Amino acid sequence: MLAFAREEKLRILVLGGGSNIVFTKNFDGLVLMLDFRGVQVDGQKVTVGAGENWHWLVRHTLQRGLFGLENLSLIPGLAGAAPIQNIGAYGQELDQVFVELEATDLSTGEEINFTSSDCCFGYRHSIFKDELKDRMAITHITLRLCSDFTPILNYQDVVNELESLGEGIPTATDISDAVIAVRKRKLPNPDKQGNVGSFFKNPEMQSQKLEKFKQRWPDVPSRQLQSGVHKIPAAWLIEKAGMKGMSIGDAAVSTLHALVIVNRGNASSGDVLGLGARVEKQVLAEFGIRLEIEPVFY
């Protein structure tokens, strides 16, 4: 198939769940959709095939007493993509447990292997949204879990949650629980209504700049990270500007969560590009601060 892709000079796109693209127009070129499987535990290492759903894995690991993964439960997508954006979510990022992955070149087929410093990771980020994008095919990825668990609670609704429980000391499969319901709860689910999760990344202030805007915006959170610079929720900032719910066609703001923008119906392309456009512009205008689209655009 690559072969006969690089004969016909055809682009190719390597195509996982899709639940981080959003297509313009029609994509001119060859569509593979992989469908490697299985999972290799080797002590607390795991190696995982890209067409595994990456929610599955979660709990597949936990089911094997392997911890790390529990507050990445019911991120949507496949395991291949997971480095790709370097997926996180409530204090928790997969370069924290990252070891290595199997990749084709698109171009001459060969097989590469990719350490951590390989991916050059960063914040929604790899290698593979810039110098390599559409050049490689994820096959494989490692993970190296723990088998003591340490609890990574840095997220209030997640704590909440676990209260809520009751259960006292929280294993890693509450925490997976109580990250599962407040998924549920706060975000749209795709499988109903049409969305590519969150639709910006969060920004990120440096101390002495959050202190100014805080003169303003007393009430902004923020979360500081390993780095020292400070984590701005976007969807706080796109509430307070007065963009929950705002629609362009059939493309919306999600009421539940203003971070993620929804497919009322029919939603085109220039529904969803007209509307991330405008909530930027209104960000920007508002607090100064210049949002970055997170899904990636064809």
Ligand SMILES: Cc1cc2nc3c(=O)[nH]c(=O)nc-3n(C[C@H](O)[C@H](O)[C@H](O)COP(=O)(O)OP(=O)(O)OC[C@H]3O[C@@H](n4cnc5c(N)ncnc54)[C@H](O)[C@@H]3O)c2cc1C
The other form holds:
Amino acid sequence: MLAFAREEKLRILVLGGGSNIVFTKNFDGLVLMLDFRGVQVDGQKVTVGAGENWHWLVRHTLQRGLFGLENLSLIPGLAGAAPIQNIGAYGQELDQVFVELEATDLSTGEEINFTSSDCCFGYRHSIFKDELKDRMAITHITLRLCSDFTPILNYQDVVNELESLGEGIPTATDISDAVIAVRKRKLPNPDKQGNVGSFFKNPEMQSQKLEKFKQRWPDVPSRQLQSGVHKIPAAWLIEKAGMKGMSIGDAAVSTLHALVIVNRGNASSGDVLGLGARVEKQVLAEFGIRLEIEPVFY
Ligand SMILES: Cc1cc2nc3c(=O)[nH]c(=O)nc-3n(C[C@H](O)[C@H](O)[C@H](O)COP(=O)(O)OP(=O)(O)OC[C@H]3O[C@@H](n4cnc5c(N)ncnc54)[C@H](O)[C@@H]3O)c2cc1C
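Next, report the structure of the form predicted in complex with the named molecule; the form predicted on its own has already been given.
Entire complex below, previous chain first.
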């Protein structure tokens, strides 16, 4: 298949669940869907085929008494795509448990292993969104989970949800259940209303810049990362800029969560891109902050 694509000089797109892709036109090339399946557990090390559903993997590892993925519950898509943007949610990111991945070089067919440092992980970022974009097919990923459970409870929404579920020290499954409940309440369901999740990344600011920003916008929420930089919610900026519910054609800034652009029916890619550009422009004009787009476009 790869040799055929090479001979025909076809572009190749490795498609996972399609939950983080916006197609702007028909893709002129070869679309590959990888069907590598199965989970191998070696102590606390878990190797999973790229074609397994991510959320299924989270629940499966919990059932096997392996912890570390619970805050990443219900993120749509397949396991093979998880390293592409170093998926993260509710205080946890893939790179915290990532060991290595196996990939096939699409231009040579060579099999290559990438360690965590090879992947150059960052916030919603890896080398596969950058210099190796569309050059590797990830076939397996290996994670190191933990048989001792340490809860990550950095997010008030999750804490509140746990409190409403009952008393006592939460188990990892309780946290997964709480994350699922919060996500179902806060995010539009892509099965019912097309969307790719967060349309923009949350901007990061150094302490000094944040202090200055707070003089003008004292109520801006922020969260300090281990690196010392602060993340501020793009949803807050978009909402403050008056863009929540704003639409172009059938593309609209979700009224449920301002970080999500939804397709109300027949939105064209032009509607989605146009709306994204309008939001970007408005936030830049209002706050002097340039938002960065999170999903991939083809
Ligand atoms: C409602 C909703 C909520 C979301 N919430 C979150 C969230 O909380 N946190 C978060 O980080 N993301 C979130 N996302 C984004 C999305 O779920 C993730 O980016 C997910 O990892 C994409 O998986 P996928 O299989 O659908 O990948 P796709 O959308 O199919 O592909 C995304 C990119 O990865 C590449 N790719 C996919 N699989 C492979 C592979 N095996 N080898 C090489 N390249 C590959 C594709 O070519 C493409 O460039 C959300 C999306 C939605 C719709």
